[in-house]
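Let's start with one chain on its own, the form predicted on its own, as structure tokens.
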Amino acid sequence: MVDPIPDKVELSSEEKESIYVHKVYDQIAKHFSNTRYNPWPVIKKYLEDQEPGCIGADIGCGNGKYLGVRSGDMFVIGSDRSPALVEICNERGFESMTADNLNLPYRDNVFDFAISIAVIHHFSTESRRVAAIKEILRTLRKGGTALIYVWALEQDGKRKFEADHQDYLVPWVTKSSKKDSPNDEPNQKTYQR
């Protein structure tokens, strides 16, 4: 496994996000979608607990795996910064659009709920993360709820993070086919934020 590296890249926030988030997800969209298909139980339960007839948003919907959790008695629209991921959502029959999380194309106070799963940590500064959360909250009606999940440095797993550094560039590695690489070496390593 390729280790993450601390994000010490000297670029503006917008440039960093463009290179290490937007371009990466457009590049890996198909592989990402093929590896992200099971809804997390806590998020599935949150969606199942919503009232019939409610309207919700999946901000940073990726391949739309949460858009189809409960269809028929509620409406959920997805948005993502990656046109390639939005295309996958649309091919799967989900309502989704390309949108910037810092400037969502929704009216104020419109949604009964919103989810944003594994998205906010992609913003390169604390102020941009706060702005993204405020933008999600702006779209909620009075009494609406939001469920937001981000990566946790403290979580157990294969990757090791330094305790004194908050932001990382994490490699996304795809394997070559056996035909292309008999040693099963990675053929592509892309760092994402």
Contents of the next structure:
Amino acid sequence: MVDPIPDKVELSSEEKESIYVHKVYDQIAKHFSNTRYNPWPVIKKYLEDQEPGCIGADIGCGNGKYLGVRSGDMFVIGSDRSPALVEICNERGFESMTADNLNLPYRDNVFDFAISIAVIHHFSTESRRVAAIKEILRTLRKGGTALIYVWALEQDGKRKFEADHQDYLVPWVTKSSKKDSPNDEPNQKTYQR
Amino acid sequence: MLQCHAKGCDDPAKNFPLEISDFTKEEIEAEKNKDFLVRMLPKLEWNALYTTAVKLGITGLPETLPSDAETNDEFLSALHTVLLEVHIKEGKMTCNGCNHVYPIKDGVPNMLLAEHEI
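Since we've got the form predicted on its own here, give me the form predicted in complex with its partner chain too.
Then the entire complex follows, led off by the chain already shown.
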């Protein structure tokens, strides 16, 4: 298995995210979407617990996995930075748009709730991560809630992460079924460890 | 529901609602949920919704919210159509403050700003 690499890339945050996040997701969108289909129980419950008639946002909605969890009596609007992933949402019949978490196209205090699932760790600096959270909070009405999931600093799994380094580039390996070679070259994205 | 909705968009000059133009739309039937519609009423920016609907060539919405909105079935049906059934396939949304044009292609709006607009 391909190991994660400590992030020591010397580029500006925007450049780093452009190469290691935006371009990567545009290439892996379809494969990525195929591996994202089971709504996680805690998030599913959070959505099901919302009042009927509420409006929410899924910021960084990916392939729209959570946009269809509950339909008919609430409205959830999705946004993602990756045009390729938003297109997949659209094909699945969900309302979504291309937008940047750091600059959301929503007015202040409009949503009853927001979810941000496995998104914020894609930002390459702490200040950008904080800014992303602030943006999410800006769109919530008074008393609204947000559910945010990110990669944990503590990792016990198969991947090797060194204790002294927080940010890593984590490999995404695509497999080509039609060609002879078993692997395409691994693509990588920046994760908060 | 996309864009035929009270939700506005932000731009550096903070303007809402965005002006829709050069659009094609389609209507896709959706199940009507009266409870949902009634609960949505207080969340709607009626003026914005109304002017946008008019611009989209949708008749049927009254200029002001009727006093019996919650029980007026005819009104709720019209609202249902606007909120949940009308979809914009192609179009442009322009900010009246800074003139930035947000395109809608294939039903998907692109809300990204250029570097100098952030």
